[in-house]
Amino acid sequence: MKVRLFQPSVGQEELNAIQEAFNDAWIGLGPKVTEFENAWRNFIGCRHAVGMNSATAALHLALAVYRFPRGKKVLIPAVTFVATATAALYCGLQPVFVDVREDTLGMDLDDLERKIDPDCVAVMPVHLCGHPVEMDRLLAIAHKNSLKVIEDCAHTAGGIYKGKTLGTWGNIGCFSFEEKKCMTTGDGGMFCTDDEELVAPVRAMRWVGIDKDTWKRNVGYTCEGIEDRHWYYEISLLGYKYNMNDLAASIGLVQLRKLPEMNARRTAIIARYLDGIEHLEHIRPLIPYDLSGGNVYHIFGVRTDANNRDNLMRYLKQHEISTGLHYTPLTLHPLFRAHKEAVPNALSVYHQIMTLPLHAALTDQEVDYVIDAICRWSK
């Protein structure tokens, strides 16, 4: 039996909707990303949500929004995927490697306290695995040093924190739709505001920096005035080619309308996972998984000790299950040499870590596959 480790949740009605899109001719920026952008800030709940063609795209332009002065700082968790960080070398900016929970592997807010100075002037917390962050406690600190709160919600989609929706928090949410991820468009992401000021200067940042899209141009192709002339716009300032695509939003559309049953799916796996382990001695969940209800998890994974865990990442390999590690802590990556701050929990987890098969197309057979394995590998 093959097991892999993650595996998108596609089929016919995904076809079907990528064949509308063909049929209308419009397969670039278009009605489809308008009508997914509508619907997912009326799933999250916030007042704006603008496209784009991944969440590093969202990340960048998140920080790029706000223009910081060059050289200030960015505060950042030393345990994430690489994209968070080069968000603010992108522009200019340093990051500032904060150490992990030992737990949760979140951010530690002990931590964060510390390594604040005034050049400080965002924070990037992140969702890891979907586990939040405790977010009441990290805006009370964002307030009371004026940084700006930008969440990288990347492992989750529709997680709830006490009673509000991750993504929701911060001045800025950010989303992925790769296609790992909870649910997917492909490749894709969503940057998500309830700040008025930032929705026009970041819609045009993604389309090279026009003030009016194509579609929109192309609605108002018969419209009298000088104003109105299909053909014309402005660039006043510096932008990317980070927009979103109909077809891709065709396939989001009927993601979004599958997410909360891929997300149930998600968590009966994670519960059979905690049942079939919980009685090993030397294997124990990577995070302290919370089923209770809210909470929406992207990755399952495992800790052992540090001395065991490649040896039980090459037999679950040799058995075909595949494995992973999320993530190798920032400050050993070449690219952040110059990053080096004291990140002990960070380097100590690294070493004890992880990562297990987890997708909504994951059978109870093959679950039970992978905890016989793990059972077998600890006797």
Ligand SMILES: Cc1ncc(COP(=O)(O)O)c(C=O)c1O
The other form holds:
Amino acid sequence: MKVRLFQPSVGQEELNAIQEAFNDAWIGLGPKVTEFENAWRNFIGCRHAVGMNSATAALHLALAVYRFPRGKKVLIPAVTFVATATAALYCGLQPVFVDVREDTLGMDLDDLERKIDPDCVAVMPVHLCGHPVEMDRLLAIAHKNSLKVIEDCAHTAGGIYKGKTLGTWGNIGCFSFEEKKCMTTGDGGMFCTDDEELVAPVRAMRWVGIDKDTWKRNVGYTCEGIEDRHWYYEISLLGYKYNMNDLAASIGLVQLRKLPEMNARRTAIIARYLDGIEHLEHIRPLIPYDLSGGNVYHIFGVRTDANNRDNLMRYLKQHEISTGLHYTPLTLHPLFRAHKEAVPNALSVYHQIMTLPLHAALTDQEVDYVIDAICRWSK
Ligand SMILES: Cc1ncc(COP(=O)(O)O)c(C=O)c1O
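Output the form predicted in complex with the named molecule next; the form predicted on its own has already been displayed.
And the full complex, kicking off with our chain again.
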């Protein structure tokens, strides 16, 4: 049996939705993007949602829209995907790496407080694996220090912390619809905010700086004043080609309808894993998965003794079970070598962790096959 690490759950319904966009012969930035943005806004409970071609783009624009002076600092957890940190580099800002908690791998808020200095302008909590960062305490720290809060929600979609959806706690929430995530549009992302002032600039910046998108120009304008001419637009901001397109949005609308079911399936799989490995002495869950409430997890993993982790990975590979590692601390990558902040938890935990297969299409039989293999290896 071959078991994949991640796999998108896409099928006939998504194909039908793409067919519909083909029939309308509008597959770029168009009405489907607007429809998906509205559906996502209602789902998350935020005032504005702007569709992007990735979370990487959303994270970049989340920092770019504030126009922080170059050289200012952004606080980023040491354990995350590289896109959280490159967002700062794209804007000429300096990432400052904050250590993670030993248990949850989320940002360590004591270390956050230690690392804040007057040059810091923003903090980017990452809900790693889908486990929520303590957003109430983080917001208090951020307010006290005048930091903008940009939530990286790439690993969750609909997760709730203390009654409030993740992605609506900070000034901005960024989501990913890349193929491996809780739901997918192939590639895609969403920029979410309640701050009205950010919306017009971000809409222009995702569309090469143009303040009217082609769809609006197509449906709207008369020829009265210069502003109303369909062909007229102004570019006053440096923009990027970051827009979501109607093909992606068509898939997203279907995936969003399926999301509660897919989230529930991943929760059930995690419960099965936890039950299956509970009795093992040398295997522990990666983080304290809490399945009792509103958490939505994208990654399931385990920890083992540091000197045994790679043996277990090899053993599982021999049995055609894919594994992964989320993530090598960013401070170990050559790109970030200049950033010498102390992140001891990230550096020690890194040797113990591995990711196991988790996706909504995984069968109970496949999960049991993985559990059996781990149990056999542990003997
Ligand atoms: C934590 C985190 N942030 C950001 C991203 C970037 O997402 P995208 O691939 O949609 O750009 C990812 C993707 O893996 C991620 O895991």
